[in-house]
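Given next, in structure tokens, is a single chain: the form predicted on its own.
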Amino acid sequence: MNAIIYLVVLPLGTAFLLGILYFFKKTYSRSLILVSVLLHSGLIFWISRQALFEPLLYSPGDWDRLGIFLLVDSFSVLMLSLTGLLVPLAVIYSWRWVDHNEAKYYILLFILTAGISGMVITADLFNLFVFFEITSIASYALVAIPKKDASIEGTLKYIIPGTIGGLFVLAGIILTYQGTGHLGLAGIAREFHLIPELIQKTIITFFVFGFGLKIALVPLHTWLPDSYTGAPLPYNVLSSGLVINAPLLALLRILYLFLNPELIQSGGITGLLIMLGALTIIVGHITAYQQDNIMRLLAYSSVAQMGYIIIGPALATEAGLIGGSLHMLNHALMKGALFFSAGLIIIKARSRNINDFQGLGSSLPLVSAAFVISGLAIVGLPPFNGFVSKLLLLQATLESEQFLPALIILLGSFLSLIYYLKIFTILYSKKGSSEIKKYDPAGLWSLKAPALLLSSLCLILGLVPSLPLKIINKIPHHLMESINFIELFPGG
């Protein structure tokens, strides 16, 4: 069996053990736990390293009359890569920071990395929305696991527009392979411009609406801060990173496989998603400024970052594809260490509220180090990882002429400095040291680590962008031209 099916079978299975292992010998549950993450990350990674020389494919079973196919390409690996390092931080975090209905939490949590795994591989429209699913009920249960009032409200503010997303992502596969005859992405590229062009502004509205509500843009994104206000704070880093990533990824692979980029620029679709952008990034900088809570503050920023990197794509450009993957990469880095970070002064302070963090920055160095550096980058300074995409994404809108989403990528970077600014501020100040609670988590090393590697990445990244960009440069080649991504696959 091709190892790559192992990037689902691997968590799936180990959900299914931790339930027997819970029942009747809880002992071992976290050494299984640990075991496992660290095999499918280093089972993705040695997948990856292969497919930057080489897209893998593989069939699981003989469908290949319907195109059921899984692939990994250099935009699978941006994902996939992404994924093999959340998650271990995610579980170690979660070790100190779930303490109640564990069982549960895990074997959930191994079914979400089995969701969005199967979905950023996966070359047909079928399992695409299998795993659509499996991610969004995971995503669901997992929110709801506190079994607090504000979880519960977040659960019901997701699920309602989740199910409508998936609705209409489900009605667009129906409608394409009524016009088409095929499941796989590979057949609908090659037989999409047949179906009559009334059809195929529909099946894209459906498609960008089902995902957009997904993705959280602005006006789809009301569900997204509930969600984030009663969720686990791991949950937070892999919804920010992973689960809203995740359908960005398979919307762009559905538009460019589907048109391709002049039918994108000339059919409208580059000047909804640009003014979906921008009206993402106006909105979620503004309403986190307003915000006293620090995970809702986080959760605007997510909205808003989610503007700036589906602008890059929007424009269809090869300098826009690339600058708006590398600020995906670089969003899932900074805001990982932003709520890791955020979690320890939350126990320090024992409060979400911002106003409650003063005097924590000389208690707390490290954190707020970690803090500062990735608040920073999210901001888009030098010389740090955020600086680059963001610099990227300006060059390739002022290179497209469009200088509005020029202005706004500029506005929204000083709009996120003036409200991060003022959690620096408060984090520093002297006053209020003095009641700072005796409880220091000073020695919880696991919920440290996974804030100082991240912050410490958000630097590294920003001083050696090449790294990154020697796996993103690759992604135009099969996604921009059909033919290369169609060839990949038999009778291509």
Given for the second form:
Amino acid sequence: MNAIIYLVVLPLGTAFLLGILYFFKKTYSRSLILVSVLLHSGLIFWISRQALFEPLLYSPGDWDRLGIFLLVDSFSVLMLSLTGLLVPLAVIYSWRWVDHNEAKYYILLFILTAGISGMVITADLFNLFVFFEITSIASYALVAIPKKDASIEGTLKYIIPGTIGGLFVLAGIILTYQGTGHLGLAGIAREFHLIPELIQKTIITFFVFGFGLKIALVPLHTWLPDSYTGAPLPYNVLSSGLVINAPLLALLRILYLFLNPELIQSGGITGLLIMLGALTIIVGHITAYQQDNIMRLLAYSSVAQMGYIIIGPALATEAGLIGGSLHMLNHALMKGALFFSAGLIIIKARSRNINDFQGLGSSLPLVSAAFVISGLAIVGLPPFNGFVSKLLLLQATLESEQFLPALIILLGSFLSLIYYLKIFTILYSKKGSSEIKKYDPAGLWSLKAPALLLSSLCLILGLVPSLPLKIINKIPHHLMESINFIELFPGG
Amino acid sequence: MLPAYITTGILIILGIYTILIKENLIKIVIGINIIESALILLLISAGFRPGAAAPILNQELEQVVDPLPQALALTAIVISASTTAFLLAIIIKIHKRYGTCSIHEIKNLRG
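Having gone through the form predicted on its own, I am curious about the other one (the form predicted together with the partner chain); can you provide its structure?
Then the entire complex follows, led off by the chain already shown.
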């Protein structure tokens, strides 16, 4: 299946081509961006449809058993389809939003897309690290694009923990190679249990810490809100939808394949990750409640949602994995809709403080409705998509007899209801002074359409949850039993 | 093998100490670089075999060291170089804006 490699080659090539094009002929750059992004989405759609029947494997260079494989299984399909959906929307939104360093912004955006696609489809530990660093460096640079004080500081706070996290991942990879002599995931999955137990534990700790920094699990989350305040808004959508989900996917692959689910449960990893997840939910929601800046509020809300997403797979049961994956998908859509509509509200209010949003509900009816729909979805009210995934997570925790996380999931939803309701009441309260309605950039459809599309998806996936579950129900097959994964590769 | 492990351990601890204790941003970058060097040393030692030749196979097969970690070390060096370059660029920006490289002073300036 040769086409898989183009998932990485296409955006990477576009990034370099774009650099040249900006130098010579600026006028064609936008059409190149649009064509490339749509081609990438089409490619993802085409590959995903085939990968749903049977995972696709490709070995660049035809090295057969020695090759470094690319694999598209249903877990990759989930993240790839999110990439194919969110990147075009972010690009359309960026037409109006990004006014500084436009050339560099789009180039970095394409490098980010290439990094994420590569990270999701690789079946090799060192390739994973390379794509992980490509994604990270592109994200650091994207945060710094607006050239404001906040963005430079946000970058600094992002890059130092991010680099340290990357180093721990590298240390884990080196120790794994030393122990097993393999870098392919299948080979490691076969021989990981031969490593002495103490070194196994060290490796897993390194991976959990390194990727945990990127996922923003609670003691390691402080970089995220600072980077969100300074970053361009379309990047924030990609960040909470893709950049923090892709390392999570990598971590889950590593945990499930290297250890088997029973070992995750008995070896204390379930306990550790559930504790971190519960802490993440509580701290994220409580700090989000205290924020006045809408960007920081949404950032802390993202932190809290990562807690939900990690609790499901941490249970190491099929139900937990399905619930967690569905929430990963739903959170990306909901947070995307929230950021996009919040951006329009910010333009209209000319302020990021939520107390300045008074009365905007009536002057921006469609956008505010999109904000409310996605807000209610993230709280977890029916009939929106957040309800379905939180229900699945709750069922999964109760099935595994983990009552404390179940309680915290419910409590977390309640806490998030409080602060989202606060914004809703401000939005729909009456404004005392008369409003100036001269400059109305909020009427632009390139900004409105992404917000409306994502929030309607929140409703649609809430009414028809079987649609995403068709993909997600196939995820556990290759993860729960590592033998199923190993058999995909030649010589396995 | 053991001396390589011990050196790696000492260097990593030294790097983490530098990152945690020093308040000058340049020194923090140096700390990160120390950890990176330690990991590259660990990589090279992972492929080491006593008495083996360098992995250049132009004659008949002989006992060579594992070439894979060396390829990985090259990649790791490239990544660490680009991260360092980016970090230093950001620090220049910070210094232009705040006139200082000290974390505490930057915090105080923000208020």
